[in-house]
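First comes one chain, alone, set out as structure tokens in the form predicted alone.
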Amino acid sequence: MKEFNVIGKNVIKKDAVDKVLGKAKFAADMKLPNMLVAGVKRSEVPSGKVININAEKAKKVPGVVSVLTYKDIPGENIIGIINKDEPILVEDKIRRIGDAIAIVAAEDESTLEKALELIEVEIEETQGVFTIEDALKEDSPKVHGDTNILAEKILKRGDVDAAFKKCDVIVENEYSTPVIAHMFIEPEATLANYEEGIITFYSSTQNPHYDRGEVARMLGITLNRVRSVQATTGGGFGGKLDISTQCHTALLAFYTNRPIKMVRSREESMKVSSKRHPHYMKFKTGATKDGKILATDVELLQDTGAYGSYGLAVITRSMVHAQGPYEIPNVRIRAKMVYTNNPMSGAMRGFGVPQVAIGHEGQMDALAEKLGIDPVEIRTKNCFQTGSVTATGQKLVDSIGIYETIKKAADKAEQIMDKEGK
């Protein structure tokens, strides 16, 4: 049997010992001489127009070193992991509670908090959209541009309508999934320093190369003048793929020529960090009387919140996986990803796949019940095997272990139930 360096062996996690002993340095633990602390003045309304920003009182507070708004950004004031649609600092339009309006660097935390309170922001609150249904109305307020639809896609294979006519049973159900927060133990944090024309920042991040590019664009400088370092990261699960504190700290360091550290509070993190995309789903699935699935018709409506983040990836992946790990010859999937004034949705383990799993597995149970067969049987009868073809036309040729997995899980469950006398 071939021996591998890692596979089949116990491997010690590289940072395990340092974390257990408390030696690991997270971004919030880092310090540099002459360091300032930083914070963000944020919107308290979900939808509005900024009329005026007055930071004069904040600037006069002893110990305040810098107060910046969008006017102070030397490069581009726009970020986005796939599509660029989120301002680093709001210029005029508020799209969610927590939108960043101004940033402050101060000598200590108490001075910082006082300065943030003294920044006066006049906002004309406007009507927002908070449900997918409202976002899709023709006369709805628009979060971006002239439509609230970020993306609309269709995936088809075979002839769904003809296949339904051959089905002995058809089940139709609606499913929904809520907003979910990552709740990583470590909130977002960055320490930035500008020295000899080079901006260096240490971040709690999952995406240091993306961070580097966005900071360079914001400052209007070349990539070779930006150094992005991923500090020990205390949890992410996709939630630290987007920009959080990186641009704000880098901008303040650029202006002050002093090290800047920003650490989000738990409340702030919950307010503005990305979330899992809420889904509303309609599933129609048909099968023969012996449990063989012939067709599925799926409609997916998804909420990306105020900004796109990974929405364009989520809509694609959710569609590709909406049929589940089952070979279905006739598939039709329609999806829309919409903007609302809700918290931004982004990457979270699975990119839309866990949401649609609620739907396709619910359908399997519903079919089994209607046909009077075991839920395990209907899954093993339809699950992918070597040679199966997916809705996108991909032929599966290797490592198709779902049949064995289902059987082993069912056998184990049966053993446990027998042991417990159920």
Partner chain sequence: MLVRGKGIGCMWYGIGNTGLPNPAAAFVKVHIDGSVTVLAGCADIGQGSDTVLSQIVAETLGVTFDKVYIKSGDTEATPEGGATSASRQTYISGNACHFAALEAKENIVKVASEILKCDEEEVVLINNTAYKNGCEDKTITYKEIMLGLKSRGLLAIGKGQFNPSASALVENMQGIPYATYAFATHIAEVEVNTETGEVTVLKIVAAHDVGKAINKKNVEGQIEGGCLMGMGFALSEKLIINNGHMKNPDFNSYIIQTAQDMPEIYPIIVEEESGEGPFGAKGVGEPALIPAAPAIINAIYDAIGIRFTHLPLTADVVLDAIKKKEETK
Given for the second form:
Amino acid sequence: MKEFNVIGKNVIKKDAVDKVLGKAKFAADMKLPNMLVAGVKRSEVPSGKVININAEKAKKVPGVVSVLTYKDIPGENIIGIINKDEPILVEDKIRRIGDAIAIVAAEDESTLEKALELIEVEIEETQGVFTIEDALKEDSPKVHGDTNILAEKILKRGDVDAAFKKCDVIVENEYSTPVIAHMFIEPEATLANYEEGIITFYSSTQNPHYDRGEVARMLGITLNRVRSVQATTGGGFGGKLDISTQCHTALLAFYTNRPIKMVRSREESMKVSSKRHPHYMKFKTGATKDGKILATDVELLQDTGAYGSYGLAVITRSMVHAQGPYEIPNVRIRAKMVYTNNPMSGAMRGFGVPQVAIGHEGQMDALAEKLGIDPVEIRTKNCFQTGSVTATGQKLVDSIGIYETIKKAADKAEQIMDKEGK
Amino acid sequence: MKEFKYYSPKSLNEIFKIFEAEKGETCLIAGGTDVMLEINSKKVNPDVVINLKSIDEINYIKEDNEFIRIGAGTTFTKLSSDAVILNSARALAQACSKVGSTQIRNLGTIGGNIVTGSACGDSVSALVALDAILVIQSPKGKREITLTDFYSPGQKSVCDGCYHNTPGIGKDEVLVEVYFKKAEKNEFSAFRKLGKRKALAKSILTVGMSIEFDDDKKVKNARISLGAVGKHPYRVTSAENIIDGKKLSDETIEDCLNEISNIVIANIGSRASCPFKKESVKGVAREVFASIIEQSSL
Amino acid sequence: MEKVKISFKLNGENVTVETPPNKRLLDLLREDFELTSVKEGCGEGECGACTVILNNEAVTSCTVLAPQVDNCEVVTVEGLGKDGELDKLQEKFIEEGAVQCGYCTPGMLLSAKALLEKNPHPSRDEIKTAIEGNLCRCTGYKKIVDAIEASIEE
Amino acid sequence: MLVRGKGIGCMWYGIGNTGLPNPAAAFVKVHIDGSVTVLAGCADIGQGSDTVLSQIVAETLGVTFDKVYIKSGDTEATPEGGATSASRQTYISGNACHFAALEAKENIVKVASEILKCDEEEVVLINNTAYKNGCEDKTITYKEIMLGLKSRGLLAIGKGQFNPSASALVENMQGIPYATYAFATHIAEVEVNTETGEVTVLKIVAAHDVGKAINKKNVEGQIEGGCLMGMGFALSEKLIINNGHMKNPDFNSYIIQTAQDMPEIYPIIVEEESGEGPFGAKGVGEPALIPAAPAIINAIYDAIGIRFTHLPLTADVVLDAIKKKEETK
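Next up, the form predicted together with its partner chain, please; the one we just looked at was the form predicted alone.
After this comes the whole thing, all chains and molecules, with the earlier chain placed first.
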């Protein structure tokens, strides 16, 4: 093997010294002279129509510098990493608890708190949809446009129906996984400043370049007038890929000409940031009596909540990975992703793959049991190798280490785990 | 957080003077691990906050011939590592060692756990099994009340100033001490908590036990308490009666566990958590029995 | 609101400050003393990011009222290490790869420090207990426990 | 009763976006004193991309790690890095940095070959020095080379960009969704308390094919963190949503793992190098999480003979299933 000097070596992490000294600046740690603090007035109902927003009382509170609504957005009031469907500030339709209705900048936290309480929002609550089943009903209320289906796809290779007839054993199971939160320890925050025609903001983010684009479109200015800087970021796991505090702080800085800092509380962070898509899954998998898998047929139902976020990436990735790391000649994966008035689902570590892995690995063990063979053996027998073809028709040519990982893990487990088992 | 006036008295006498002088809503703060959250979230909006941390006279663990006496301001950390408590009130040491996390135990006090009246106050469940008595002081003097009576529904709520409406403590009163009998020679106690994880866990249920054996290894005196299966921790006397005067055979324990389970059903039968708690309580209590038997055979 | 004048020892120095009584120790340290190593993760004493050492014990500074530290001693990460040298714990956190996002790191270090001051030779279980109130979502804790173990003086 | 069981979970994971272009870019500048600045759009969220990208540049240029300064995630200074997602940054931004360093290296090698009086192919750059292959005792310093560049009016700068060779998924989703895949297997050992339903994870062996581990500690850190997140997914984590209302938006009632819940974790790094990755590297961030939960679920089956299919497996769910199984016996 080639010898390296730096690669493969445990060098000192670039950021570690500042972090152990407590010197690393997260966005909430930053401060600029004359800075204001900002917050968001949010919807407390999951579905409704905004009749009126009255901010007069809030504006009169001494120390309140700016209260803005959708009317104040100079450019486009719509964001989204893949499909753009989320308003920066709601115009009329409320789609979830936590939808942003108005933003406030004030001299200090207690004034801000007071002002947010004093903003009067008249909302006509409407019937929402909260389950995939309801969302798919023809007469259900629609979260966006005239259908609640964000995407419906099919992945097909071979002929599963014919293949199942040749199988000696077939296992069928339903699986589900719940809504999961990222729980990064640092809540989202941004510090924004507007100076000499350039809007600059420092954020807790996983994608500063995307943030720049959304802020530029919101303000109707060109990209070279927006500077997006990633502050030290306290974890993400996918939860800091969407716009959080960036647009709201930038808009307030744009209007007030003063530095603006917005830091989410834990509760606000949890309610508003994206979540792992809950999945409802049906798996049917068949094998010959010597343990070779011939076919798998999978149905996925996924709830993306009020907005698309990374939903379109999740549906595709989950489908592509639903067969597991196994060579299966006949595969059919069908998936539907729907909008509901639940919290927004988006990117979270694995984009749908942790969910489908619950299915394909449950199936492997169920098959092994039915066939009377060892769970390790059924995996080594079916796992990808060089030259295997996946369900999308891709021939795998290099770096196929699944067999190695199974062998090495099994060997180690043999050494260290209780031989008795129970 | 609401604006309020702050006092940090050095003695109980000073507190009583503040009580007299201040007419608004008053809130006592010791460890702050509960009350700070309530104030922050505006569930409690005091006009006056009185710090108890600086009052040394309520921070002690003492033993005399008959009793162990604990100042209300004693932290969980102290209680879980104190030799006296470990030796003759193991249930309490175990309970205190399972409260929240290290940081919370360093701040939180036993008095706070009692007066917040939470259903799942871990130390309270152990104290109920130890038959603890509270000493409550006011300018008029001291009074005593058993912990069980303190929480009993018959107690009139006289507290509209303090933050949880714990029955049994008055507006001008301060909980100053909790005490209980020292363990007899053949008396052993144990505690076990069921939580959703191994630390930072709110109790799903707790079982505290204190059992005294006679020379024939028969149960002479038994006290069993349950926590988080009702409004406050409580004794389960009908289950205690089952083992009273008997050796702790597998069958006797089994009968006792079934009775405990029935009590859980009687108390929280309508709640969604009942099917789980009525079963798991048996497993938890069985472990507590095992711990006591182990201690007694040493 | 009537301010309260308090004096306490902060990272080895005597300090006096006037504070509104309804301020949390967390905010006092971050705002009045600009010690931004003290992080807020939840504000409920549940995550441990705001841990400081108060009178030799690790506590969550979000559940302490600022005036409660009058006459006390408070240590933050800024008070670790001497004369520009890193504390052994800090060194080992770096070496062992115990730092990822870094948001829990100051609190973790202080919980570990408080432990080692009391108990210079803790077991692995005692280390876990010391940091049980410090949530970390990145590392899985293993390298943190390894680092604390490695910092134990021979 | 406490009963133990073992279970296995496997996974595969495509690196980068699915069937879509997702390029990243970087700039590298070698300064006159032999220090290096890297500008990369890639956001380091704690996983350590700044470190890994610096290692790639240092190795490529033959300088020591400490010579490399990296500025990342600032749109005014750094080119696009794309999202820190899809376990893509080591692979994609890593390649971008590698290519930028290679371009910056061109003039360095040219000048070094002139000073060393050898062919460019013979120049070895290592540890801030250069020598002619085979003549390790006759080294020149990086500084000398850089002065050589200066006197010749040359600069050592490079730009790099990389987009993985994937293709769009067309009819029936056929195509090449990813250029490369990471693979992993976890084996978990659990202990189930059959009277309370509590599940304790005792050990997890986690073998990951990451291509080439640019930084082993970082890779292990990802694996260990993934194991605990996977435990949460299997055993405790669930946001309760009732008609759109979130019932547990806090650390108190949304249960993630603490240090006390940590099992013994045995990370195993498997290096099946990828042809396209920088020094053969693929990715590990998301793969670290994926097999843990299935391994735990299968271990619970091994222990108590109950196959769970709906997560999470909190004590009440497990105990309920045990009781139902006992009843049907």
